Every structure is written in structure tokens, then in C-alpha cells.
Amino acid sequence: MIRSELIQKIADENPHLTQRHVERIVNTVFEEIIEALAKGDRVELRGFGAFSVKARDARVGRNPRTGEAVEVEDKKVPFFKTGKLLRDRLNGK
């Protein structure tokens, strides 16, 4: 699912929103998470998950078409892990 069939599918079940109003709400939480993951924050949602931002050392890497060792710089990166209900539902339970 895309952002735009998200939009659409939260527009439809709530007709009282225009699909104007629905498109902001989505951008606004899409917008929090991500200001709140920039400043180092967790972002959790019950029972979907929780967002948190993970440092990665730097490492010498290797150029796969050449071979040749190359210098990666530390960097972080967003990490996702799945709520005990998300988990339950995929597997069926």
C-alpha cells in the first residue's frame, strides 16, 4: 500500500473528512515520526511497533565491482520492530 492508497482508503471509511483533510492528517503524522526519529526520539505506536534511530560504526567496505576497499562513514539509521500484535496477526494467532 502507497501513502496515496492509504489516503483514500482512510477518506472512504470516513466520508465526514474530505479527502483534503485526510491527505494533511497522514502528512502531519508522517511528519511527526520523522522530526521525532531526527531529534533521536523512539516513536512508538501500540500493538504496530516502534520506530527508533540506530548508529552504525564506521567500517571499510568493498566496492563490489572493483574490489577495492572503501571508507564507510558512520551513520545512523531508522529501525523499525514490530508490536506483539502486529507480530500475532501475521502469523495467524
Contents of the next structure:
Amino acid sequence: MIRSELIQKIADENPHLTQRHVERIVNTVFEEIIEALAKGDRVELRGFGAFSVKARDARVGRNPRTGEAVEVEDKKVPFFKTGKLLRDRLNGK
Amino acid sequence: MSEKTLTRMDLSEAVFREVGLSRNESAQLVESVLQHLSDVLASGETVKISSFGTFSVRDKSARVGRNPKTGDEVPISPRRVLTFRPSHLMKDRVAAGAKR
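Previous: the form predicted on its own; requested now: the form predicted together with the partner chain:
Entire complex below, previous chain first.
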């Protein structure tokens, strides 16, 4: 499923809303999550999962083509942990 | 940096501010988004949200695990796990936003 298909499903269930509205609703949800993470905040959606930011230490990496050593700076990366309910559903529970 | 935790309520509030539906309907729509994502993933299908990221379902085979406390061997049955791969946009914004 891609973003436009998700928007379509929700639009079908809510005939009183325009496609435009549904687009804005769905986009707001995803945008809000990115914004929270960019601020270093967590987003916890019980049953679905939690988005958080993890710190990665600086390290010496290697250019895989040339084998040359390169400094990789410390950085923050987004991380998702699946919620219990969804994890159970994936396994047919 | 003060670390906050956002919940469904904060997402509904954002939809309420942004779109101007009632708070109640905003909450229902946020729930509906999560419900659709969950349903599709539970069926084993991948969800790709452009400029956000990709959720995919992977099959893990059975293996022998160990209780780290007792050292006992425990069989781990085959199972399906969900992985999330953030988009470049998300990675860039998180990397840039957290640096100051």
C-alpha cells in the first residue's frame, strides 16, 4: 500500500470529506511524527508502535569501493519499535 | 533539549488545528489511519509512505535462543517481524533537527 491508496481508503469511508481534506489529514499525521522526531521527541502510538530517535556515536568508517578510512560524525537516527498488539497480529494471535 | 512523548492525542490535536474538523472526528480519523496501516501490515503487505518511510514484514526462521540469566537453551519459533526503514527526508530532518 502506498500513501495515495491509504488516502483513498479513508476517503471511501468518509464520503462527507473531500479528497483534499483527507489528503491534508493523512499528511498532517505523518508530518507531525517527523516534526516531533526532528525535535528529539518520541511518538508513542499504543498498539501500533513507537517512533524515537537514537544517537549513533562517531566512528571510523570505510569507503567500500576504495577501502579508504573516513570519519563518520555522531548522528541522530529515527527508530521504530513495533507495538505489542501489532506484533501479535503479525503472528496471527 | 527537553524530551517529550507525543501520543494519539497530539496527532489528533494537529489534525484538529490543521483541518478544522471537530476534535472528536479528528481523533477518529487518526485512529482510522493507524487501523488501516495495521490491517495492511497484518496481512503481510508492505506499506510505503513517500517522504516518510517504508514498513515491511519479514519472516524470521526458527532458532535456538538462550535465557541470558540461566544460560538455558530455549527454542524460538519462526515468527514475522515488522521493520521500518525511514525515508531520506526523515533521516535528514532528524539528523539536522537534533543538531544545534
